[in-house]
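The chain below stands alone and is given as structure tokens, in the form predicted on its own.
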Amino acid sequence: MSIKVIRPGLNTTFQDRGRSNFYHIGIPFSGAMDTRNFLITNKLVGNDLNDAVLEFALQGPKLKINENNINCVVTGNVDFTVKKNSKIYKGDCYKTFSLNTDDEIDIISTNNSMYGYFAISGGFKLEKKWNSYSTHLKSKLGPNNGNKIIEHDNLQLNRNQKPVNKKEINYVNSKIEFIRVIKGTNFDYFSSKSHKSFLDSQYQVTNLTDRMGMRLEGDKLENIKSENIKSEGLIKGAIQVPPDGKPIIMLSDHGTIGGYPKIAVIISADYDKIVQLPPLSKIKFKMIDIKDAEKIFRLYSMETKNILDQI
């Protein structure tokens, strides 16, 4: 049982929820960029919530099926088509569908967003690397020898042992006016003017964005203490400011240590939203305290659970 890759897409990798407890040797969590969409994807096809899925960025893969009755789903804000018996049909996200031998799925592009997901009932036949299916490209760690999916790859499938039930959910990828942050460990390294600029001005996502980080364009932030610090641990969502004064947001494949001051950290509940912003998107930040961030995360977790319970 397999799927042949006709076109790999721009950045298609296997991902699960991530790889924990390896920061001390320089390996970040990695994992699906948009956690909620990842969980919805697995739930729709009846898989374990931490099973591997294909994550793609901007342009997705084109795949040819080599097995009958494969139950699939695509999630995210994604345009895709299905070719069956030489006829092409427009696909619907968040709605499972069946593919058979010689059918094709063409994941054309994400729509005003960055990441989408593809999964099949029963999952892909993979071996965990250091207790995870996630691919970390810099360290060549994960399935497929730690590499992206490439043309002519044959993706092996598990045989689904469970009854296939058609499922769908009416889910809208929400957006918010502000990306909420808490103070970073080096917030006081920056001038009062920079604090005001950071919160009052608008930043733009540049093309220098990938799974490691997101560089922003906008008002330069003035460091009044030291442009470099002793390297210390990083977490995803941390906003570093290098000597040029232009913020960089650490994303899922970020380096585990860094020597640039950190002005703020994006709250966990808003991380799914920030990673989905494509280049040229505008961002405004809003500072909140850690107690409010914890309350918002509890609400985010409850809302995610409620969505999954409906599937």
The other form holds:
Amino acid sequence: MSIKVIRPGLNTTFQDRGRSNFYHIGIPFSGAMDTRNFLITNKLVGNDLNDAVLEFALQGPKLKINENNINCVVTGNVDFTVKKNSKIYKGDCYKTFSLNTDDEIDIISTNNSMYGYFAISGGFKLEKKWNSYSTHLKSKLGPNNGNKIIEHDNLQLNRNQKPVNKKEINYVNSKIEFIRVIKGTNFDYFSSKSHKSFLDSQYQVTNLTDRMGMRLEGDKLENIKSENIKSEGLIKGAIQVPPDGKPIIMLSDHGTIGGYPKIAVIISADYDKIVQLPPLSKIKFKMIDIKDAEKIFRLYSMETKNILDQI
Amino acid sequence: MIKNISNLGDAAIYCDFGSEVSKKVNHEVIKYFKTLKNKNIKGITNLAPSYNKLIITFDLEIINYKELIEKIHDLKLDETDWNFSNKKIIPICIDEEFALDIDRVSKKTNLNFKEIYKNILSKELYCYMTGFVAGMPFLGDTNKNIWLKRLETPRVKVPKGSVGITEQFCNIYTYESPGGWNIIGNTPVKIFNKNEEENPVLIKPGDSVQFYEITKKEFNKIKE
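Could you drop in the structure for the form predicted in complex with its partner chain? We only have the form predicted on its own so far.
Whole complex next, starting from this chain.
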């Protein structure tokens, strides 16, 4: 009952919804970057919504199946092919398909996005580490001893591969025009000219982006108060501005303590969208107040529920 | 006491205990942190205590910032004898192989090696917080004559176990990682152990740390 890794891809890890309650010793949430796509993935293959999936970034893995009747799915904006009886077919995302011994799946790349997901009915055979299946590379915590999957790994599957119905859903990963933010605790550290730059000009996602954070390029943000604050806790979605004036967005694997002023925080409802922006994407920020952020979150959450109910 | 509570984004609150960094203020932060941890308030997902702040994240499906701020205002601290006297004795090897920045520290502080280490080894340091990477303790305050800034250009790789100083603080790199602290030695002791789920961190906020010098031979022996 296993799947052999022929090519691991750039950054392929097991993730679930994340790991809570360890910020105070330096362990962030981790977990699937794009929560909505993660939930859809598990629902499509009939697994528990918090079951572990394989998350890949940009280039995905190539896998060879050593078992019959494996029901699986790929989600995200992903180009992939399936090899069955020496014939190669183009795969469809958000549509379950079955694989048999010696079949291969080649997840070529995410398309104009960062992350995609692969799951199988019944799930991978893994042990929870600190209450979660999520991999945190930095502290080497999680399944696979906290590492990315590598070539020649044999990914073990659960034995109770229950028969499930084929499922599919028509889901489009929409682009958003603005990333909405709430004022950060150090918003007033920045000049009014910088406030204007932050909200009116475009920022570009640089190559320095990974599961820990996303560095942006654009108008320099000028700190008129103090370039360092006393180191304090960080959260995902917080936008820190180091002395070079270029914003860094903290993402799911962020360091838990930081000493740079926080100009803003991304609203929860836009988190799944921002993490999917690949390098060179353009971002515009829009400031809203917390009441609106909560309202938008309720709508987003309801929408997610509706999508899951349709599956 | 908490001076001010505000929201940080839509899924966290930010408790500010004032601008002062001192043991006294940090004790208050830790009392709130421990009380909240024991209370297990529904919806709270993480607690991040630091020198003089406490950040609390929550699940927006369960609770919102307004409700949580009210709960924090009404919070009664656990009535226990708060113990801030745990002392950890940590070996440090100052062999030149490990003391990567001792020349720089000496130049910047106008002290010779012996004087620098006397300052480190003669003072009990207090652990204000742990984090950034897993288990990294932020210790202080060091004697004023060894205060100096971070490296102008941070190292891409600081070896695991490195002991570094910056401003009035001292820390220990629990993993090999990038960093800009002035490295003056290395400890062979495991400060963070992921296989000890119940008690993974050797030095906790509120503990004190006393370094003692060991030879390279002793270092290698402990490392085994």
